[in-house]
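This document opens with one chain alone, in structure tokens, the form predicted alone.
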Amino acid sequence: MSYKADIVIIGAGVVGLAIASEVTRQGREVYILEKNEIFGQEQSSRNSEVIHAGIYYEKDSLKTRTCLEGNALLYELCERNGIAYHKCGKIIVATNALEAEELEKLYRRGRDNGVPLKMLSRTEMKELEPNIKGISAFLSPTTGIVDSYSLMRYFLGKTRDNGAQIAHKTKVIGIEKAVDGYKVVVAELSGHSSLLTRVVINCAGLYSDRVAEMAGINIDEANYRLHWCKAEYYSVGGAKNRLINRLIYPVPMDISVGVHVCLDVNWRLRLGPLFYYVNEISYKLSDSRKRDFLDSSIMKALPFIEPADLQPESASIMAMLQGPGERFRDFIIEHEYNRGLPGFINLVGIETPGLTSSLAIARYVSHMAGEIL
């Protein structure tokens, strides 16, 4: 059986709801197609929950711009509609001379961004978090945590009322130009099915390299090919929750922000993430890398948390465009005109800030399919 609609959406995850959620707005006939029993199973419910404020990414890229917009889109719409969230803030701390240089690069960066940050004092920082240990620190007070399934919840509910529908169990198999659009093939619980659609929506994450590939894109040549990363989160007992006030992070000193505070909106206390390069999708977990943990900078600002109190929580595999070694890389968020590919919109590793830059991106990619129909 064939569908016909304006916009098919692969992947319902948090930025694939929440563009459904802003494309409907106009009346199109909209469907979004997840693979998984329910949305937001891979990247969007297995992470830190953090909106991020901007601090790390190069200036003007896709990743500070989302970042910085999102942000404030975020507070916003969790305020007006009753979703979880604190606006606590969190620390950036160096615990020596080497880490304390790095610190003020990424202050000058952050500030640079367009992002409100304080420096403190050894006298400010104990007055904010007594129990933690650092020779120096600066606040990020637009940072703050979220509850991610709701947030889902929320584009989900709104999607639907729209008149969006979503088809779980769905997966796609198949991306063919058709005249005026294209015919995604998909394999379901009752077989194979298509949908003649006039604009295609890539947000599937995880698998986005593959299905940008359907679509007849060499991933290579266009630098769009993926690389799973383990993610690996401990939790924390013995009640140390109550010893902090907010996030506390380390002095990022490789392409990844480190192990750090990871606190939900219910207060619990987890570090991570701990990454690592994989060729396989696994969220098996043991403690394997409890050393790696007790060996990671965040610790030495954590005197009070002590070896018996980690104990493996969760693990996640992020999508990241930059493979081991090499340096930043930009969200891709493309209108693929130019590859002979009108109407299809490839998103291709929105992983970090992805979460916090969720209703930005949303708006960006609206307008694209705006100017295509």
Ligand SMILES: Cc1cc2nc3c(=O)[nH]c(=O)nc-3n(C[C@H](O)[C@H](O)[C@H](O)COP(=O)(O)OP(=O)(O)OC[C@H]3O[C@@H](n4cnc5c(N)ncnc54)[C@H](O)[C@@H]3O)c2cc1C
Second form
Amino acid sequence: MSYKADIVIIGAGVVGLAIASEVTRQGREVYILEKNEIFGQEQSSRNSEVIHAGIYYEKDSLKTRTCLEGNALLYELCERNGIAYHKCGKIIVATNALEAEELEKLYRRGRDNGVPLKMLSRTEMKELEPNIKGISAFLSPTTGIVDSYSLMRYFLGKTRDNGAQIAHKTKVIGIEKAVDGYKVVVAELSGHSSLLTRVVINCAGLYSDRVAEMAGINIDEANYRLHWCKAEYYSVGGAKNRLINRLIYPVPMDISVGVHVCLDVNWRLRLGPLFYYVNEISYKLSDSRKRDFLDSSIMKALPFIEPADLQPESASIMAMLQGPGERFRDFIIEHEYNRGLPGFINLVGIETPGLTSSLAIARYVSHMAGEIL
Ligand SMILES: Cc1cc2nc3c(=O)[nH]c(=O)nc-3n(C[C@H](O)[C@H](O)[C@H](O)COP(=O)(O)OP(=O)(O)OC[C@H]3O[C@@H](n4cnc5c(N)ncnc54)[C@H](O)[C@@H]3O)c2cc1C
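In place of the form predicted alone, output the structure of the form predicted together with the named molecule.
In what comes next, the whole complex appears, and the chain from above leads the way.
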């Protein structure tokens, strides 16, 4: 069977759902195609759930711009719609002289990005977090945490209220150019079928480079090929969550923000993510990397956590544009008109801070789609 849509969104993670909730406002015919049984089973439900402030990335990058805008929009949305969140703030702490130098640079970068930050004196640090150890630190009051599942449920509800269709267990396996748009071929339980659509929005997360390839893009020439990075989280037992009041982060010494304190909206305490590149998607976990957790910089700042408190908890995979040792890459959010694909919008490499940025990305992409239709 062949259906006709204005917009097809591939992928029901937080970004696809946020975009769907935005583009359906104008009464368009929108379909969301999701290969899994339910929404949000990949990066969007396996992350740190931090509402980032916009400290880390280059000033004019899409990451910084959408993070800053998304941070404010997300707090407002959660407050208005009863989605659980805490604007708990975070402290980034240096535990040696080298980290202290980097902390200063990070503080200046964050301020330059327009993020409210406060350098802390030793006394202030002790007042806010009596149990952490460090030689210097700053506070980011606009960092927080959100219940990502409730957020996705909200977007999904809004999307359905606006009349969009979501098809689960529906995997996109081909994209062909049609007269006025695209024919999207899918594999469902009942076999193969297709949809005709004027606009395609690729929000396929870990597979977004492959979906771009289906549309005919040479992903190596375009520099769209993704690398998969496994992330491990360890739970912290022993009621140690009572010993901190907010998120605690190390000074990042490479491209990742570093293993840090994760709290969920119920104040469950975890450490992570510990990242390493992989070639397959597997969420299997053992305690083989416990040593790396124990050696991580954040452990020096949290002397009350003992080795026996740490247990492997969960794993995730992140879709990264930068391979091992490569430098910063920004989100790719492109209308592929110049590649001969009018009406095809690619979102590739939407890693951290994609959850925070989701609402801002949704507005940005909705505007792009509006110009096409
Ligand atoms: C370990 C980790 C920690 C993170 N921490 C944070 C954080 O604290 N704060 C923050 O702001 N961000 C964080 N992020 C980033 C954030 O989680 C992601 O940016 C965001 O979830 C991306 O959402 P998405 O919808 O683009 O992708 P996904 O959630 O991966 O969703 C993509 C969807 O596309 C579907 N799909 C793929 N291929 C097809 C196909 N062919 N046909 C149909 N469907 C398909 C998948 O099944 C999936 O449901 C973190 C990410 C990771 C991995």
